[in-house]
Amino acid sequence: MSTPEGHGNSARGGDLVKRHRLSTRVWHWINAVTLLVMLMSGLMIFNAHPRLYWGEYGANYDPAWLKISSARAGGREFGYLQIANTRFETTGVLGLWEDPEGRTQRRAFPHWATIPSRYSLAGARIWHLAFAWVLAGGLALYLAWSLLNGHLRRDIHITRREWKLAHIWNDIKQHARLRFPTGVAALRYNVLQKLSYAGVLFVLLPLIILTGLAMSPGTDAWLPLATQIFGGRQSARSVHFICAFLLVLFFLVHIVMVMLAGPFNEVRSMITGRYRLPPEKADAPEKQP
């Protein structure tokens, strides 16, 4: 995101201005594809052992804090998701579902949510590790370039005023009332956006990369600390899974906000870099494409 090119402070609601730099747009779409492939291949890898533990070790009969499986009770079979001691029935979606040929499958995640769609741990690992290089390399290049061109300082840095609870609470209320910034103010990230993007860039993505390394036995040879700081390989796997679904949550909220703010204008700005400023309240309500 950048200041409206060639407009300065003269830009007003209704103007078509430059919003996103090329580096931001390229990284955004590469990252979208990369994370989708890694999520779907990761779910296939999870299908090989659909349980999560804390600590160094974990096997079928060890207590798992999360488990997706199937069971039979009262003369019927059902799928379920169990978190700690609480069980939710998920028949048809998780644990027990039918494949396109109508055959009953007893795996955690269904065919439409995984890469490959048919069970293949080896295939999923190839997809996952190949795109892991794209994720790690892309993140490093994007952060380095954003540091050099001032994007992090200008657009992501949270000021002292924005850290005040009153400011954050006011931003929450504005979002809850669906009151979005207009005019030139729409070009600046609000504090909730900054917190979200900073959380993804500096917490979730680095954590998902580090925990991915910690799960690999080969990492013990050159970076044993990666496993140790999480308290064991199974703890790293749990954190990896949690981070993945926090990214899914971020994506869902992101899509909802794009739809509410105007999908055509928002998507156009992430493809061409051009964004039409929402009219200020004092402007005539004339709609422009």
Second form
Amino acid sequence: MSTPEGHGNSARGGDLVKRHRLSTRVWHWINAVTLLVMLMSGLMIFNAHPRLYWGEYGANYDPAWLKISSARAGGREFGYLQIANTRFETTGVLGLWEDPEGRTQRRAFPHWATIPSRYSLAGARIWHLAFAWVLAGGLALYLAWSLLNGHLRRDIHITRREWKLAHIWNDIKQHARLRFPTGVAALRYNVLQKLSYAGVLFVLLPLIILTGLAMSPGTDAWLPLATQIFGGRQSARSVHFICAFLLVLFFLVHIVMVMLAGPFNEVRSMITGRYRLPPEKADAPEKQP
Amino acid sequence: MSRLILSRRHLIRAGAVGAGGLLLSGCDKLFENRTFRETLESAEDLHQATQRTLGRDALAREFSRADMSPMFRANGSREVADAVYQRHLQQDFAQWSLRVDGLVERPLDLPLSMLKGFRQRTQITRHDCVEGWSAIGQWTGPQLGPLLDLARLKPEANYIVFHCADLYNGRPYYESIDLVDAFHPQTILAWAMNGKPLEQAHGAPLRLRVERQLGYKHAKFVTRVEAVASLDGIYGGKGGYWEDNGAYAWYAGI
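Return the structure block for the form predicted in complex with its partner chain; the form predicted on its own was the one displayed.
First the chain shown before, then all remaining chains and molecules of the complex.
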């Protein structure tokens, strides 16, 4: 997001102003496709061994903290997700579902959530490990570029004032009431936005890349610290999965916020870079297109 | 003006729906496109080059006895149907020997007792399966490098192929590595696991340990070690059972 410098303070609600830089827009869409491919191929890789462990090792004989499977009880077969000792029945979605040909499948994630849609660990690995380069390279370039052009300092940097609990609490209340800033104020990210974008840029994405590297036996040889800081390869695999889950959560909230803030204006600003400032309450009507 | 915006809005919407649909249902189709697939698969070369640049001689982490898995899962072929193999198994491989040949000056037949006489290496390492699970176990056996030195590799040898006694889904299992991994100090032909002679399920009498790669590279029931210039023409030509029959990467360090 660019600050309204070019427009000075003369921009008002209803004006079409420049918002997102080209680097942000290009990275956003490349990343959107990349993350979707990474997620769906990752779910297929998970299907090869749908259990998660803590520690260095973990296989079928070892206790899993998360497991997706199917079982029979009283002649009925069902799919389930088990976290610690709690089972949630997930028949039809996880562990037991029907493929497009109507056949019963007992894999963890269903065909519509995976790449490839038919079970193929080798195929999923080809997708996942190629797009991993796009994800890591794209993030590195974007962060370096955003540092140079001031995007991070101007738009993402959380000021001391914003860190105050009262400020954050006020922002939470505004969000809960679905009250969004209008006029030029809408060009600035609020603290909750900054926290989520910074969390994705500096925590979730780097963590998911690092845990990915930590699972590679080759990397573990020359960079053992990558695996050790997570407490072992299976812990790294668990953290990798948790990060993916949190990124999905971010995506869902992101989509909801875009819908609430005006999907056309928001999507346009991320494609063309131009954003129509939400009208201030008083002088809005005549500024409508 | 408003008409323009509307059409642009439609365009964006159509684009979004189209892109989503293409991604969700078209990925399988895209993957069938040879150029696209080969582009994705070429990342394997990038992985290998990166790993070799950053850690060509790096050692895989070794663990203590306390870190070992209580149970080590056996995978792939757990038994070998071959009658000759079964006879050797019953004799504790007393009459069995490992063949070392191909592009070598001096082909060898090394009985198991002789293999145990070489300088032994014992290592407690983590075995990482391509499926995602890991198990830590202890492996003992002679390093591969000195055996190859004894057989004297010809200069044109580039790869070492491991022929196995088992058939997997009716086809002979085999694997191959390059010379960097063949002469890596942790690359051993293990005859013992967790302090006992290898069980059949874990690949008796010999299992390749190539510690910085995934489990399917660790060929079990190794009967012959062959030095070759190229992997072309050997079984399916891609350097291993899973590489030939499942599109798995030959370089499995990731």
